[in-house]
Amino acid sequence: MKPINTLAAAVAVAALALGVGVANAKTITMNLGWATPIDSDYGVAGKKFKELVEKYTDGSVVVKLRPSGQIGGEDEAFKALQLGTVDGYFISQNNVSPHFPLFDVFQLPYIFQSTEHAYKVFMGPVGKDIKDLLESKTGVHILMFGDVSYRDLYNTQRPIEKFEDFGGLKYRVPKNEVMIETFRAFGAEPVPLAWSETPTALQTGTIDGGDNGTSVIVDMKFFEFAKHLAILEHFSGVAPMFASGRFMGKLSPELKEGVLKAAREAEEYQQEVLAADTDESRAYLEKMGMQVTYPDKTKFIEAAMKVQDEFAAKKGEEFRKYLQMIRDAAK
């Protein structure tokens, strides 16, 4: 009987592995990064999705979050998307413009009227244009727009109360044309730098201040180094969900429909949850020691309308066409 019970045995080994295999086979990995700590707003989001994604496809999905840029940095995110080396990165949209240089319409100074105007861009009709016209011209897909937040300035040397008061320091910025020749017309020296070497500069003195969406302010503790907020709002955006087309690849129709629904839920998530974010986290800055500012925008204004003007007269007609939209929705 001895023979038997092992080949029986080998049987239910072989089963058993077979078994685990086909499990494996059937479950769909995503690591999800981004730049940020994992309760940051991105987090918000991530969370959410990853919750949701693995209930709508009874975990034939799995989520995996990576935030901190255990994958990799912001500045390489979008490449690494369109090589299939990353699944999926949350990505400013300012470093999404290189490329995908018709982003920048989104970049703009004061481009958005207020909160409202932004939201209706971006889920309405130039969202959706723009969300076909980048999967079809770089493979990778935008899985939601996200919450719409305001870059606040920060900097070590003086409060910043008027338009003069801007000028002659050197702010880190990314590398996007568009918010470097945003800060030349404000009148400051823009030193683009990557934001993994933003806090060292900071500290060391290479820089004299930035801006960043008002709650990274708050994860990143810049509040530590930089004592002096300006509440300008020059520039407002979204840090969309991308995936990258090999990832998109490996889903079944019923997949990617869950996948997609779970998406668009977390971002209804994310914007009502950080809806009141901005004003706690200024709040919360001024508490920590900054010195809060509310500088007159009115010059501010002037000198980005000459941006818009120039950058719509050498962008092209498509460029132009998104912008009058943008402009048109706010109407």
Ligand code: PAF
Contents of the next structure:
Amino acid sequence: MKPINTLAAAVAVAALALGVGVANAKTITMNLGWATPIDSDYGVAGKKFKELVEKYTDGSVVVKLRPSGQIGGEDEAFKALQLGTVDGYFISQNNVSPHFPLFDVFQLPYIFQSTEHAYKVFMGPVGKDIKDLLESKTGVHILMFGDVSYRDLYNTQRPIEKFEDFGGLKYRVPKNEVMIETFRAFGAEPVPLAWSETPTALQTGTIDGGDNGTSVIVDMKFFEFAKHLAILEHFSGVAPMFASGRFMGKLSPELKEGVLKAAREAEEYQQEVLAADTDESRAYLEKMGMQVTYPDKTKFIEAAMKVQDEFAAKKGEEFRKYLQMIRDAAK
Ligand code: PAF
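Beyond the form predicted on its own, can we have the form predicted together with pantoate?
Below: every chain and molecule of the assembly, starting with the one above.
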């Protein structure tokens, strides 16, 4: 027995010397990143998830929150999850499809008829299938879909009152083919740009505007530069929390159960807390001096339906199957 005790003591002394508690030697750390500030919508879910994971795993899994692109930008995040160099990341659906094209079915303009319709899709059979397919094809896990939000359109130049006003401005769009084609169908020539370059491009006038989740426009204080906000509700959807296969592979069945339970509850919490967020953010932006317009959507929807049909024609059978399921869920 003596030699073992001596060895144990030596390990404990070495661990202390390294500043690591003996219990912590077994701790699994999850670095969880996102592109926007700590108090953005992603932070609402991220902070709750951290609290619950640490509770349900008794501190065996520790979540370190890495907002504001600290562990890389959103454009690179999916690849990093596949490589296992990032453990977890919230990625807006538009930045997922370059790596898993089926995700574009959610990005189609005016695909969701209402917030309720979108929740029915993400929380129902379509959401479940897409989670499973994404995991089997890419090795990356979806821990939660999260809350549904809308992208609102801002610009530094002029109010958008009608369809004909849309063109002629330099809008930033994420590097997503559905979004690029939609902006073209609305009469503009968009500028595909990574998110990390967008705030500076807006300040320096390289771009005139773009669209973002309403709360992102608030968090980034874009109202200081762009005085015009148009509510078109052309894109809506989610920014799921993803985890790498490498991180999930480190978890015992019990720890995995704790992490998944924490994700489910953090998702419900985020959906509840942010239920009124779009309306509140729009009111806040108006208060901060933005001129808010509500253009008639008829021509935007007509143009959007053509984009939906074009992508349905070129994206293949599986894409068409989920498009039909989403359309059916609105009935
Ligand atoms: O516009 C984007 O690229 C994304 O919506 C953003 C702002 C990174 C949030 O996920």
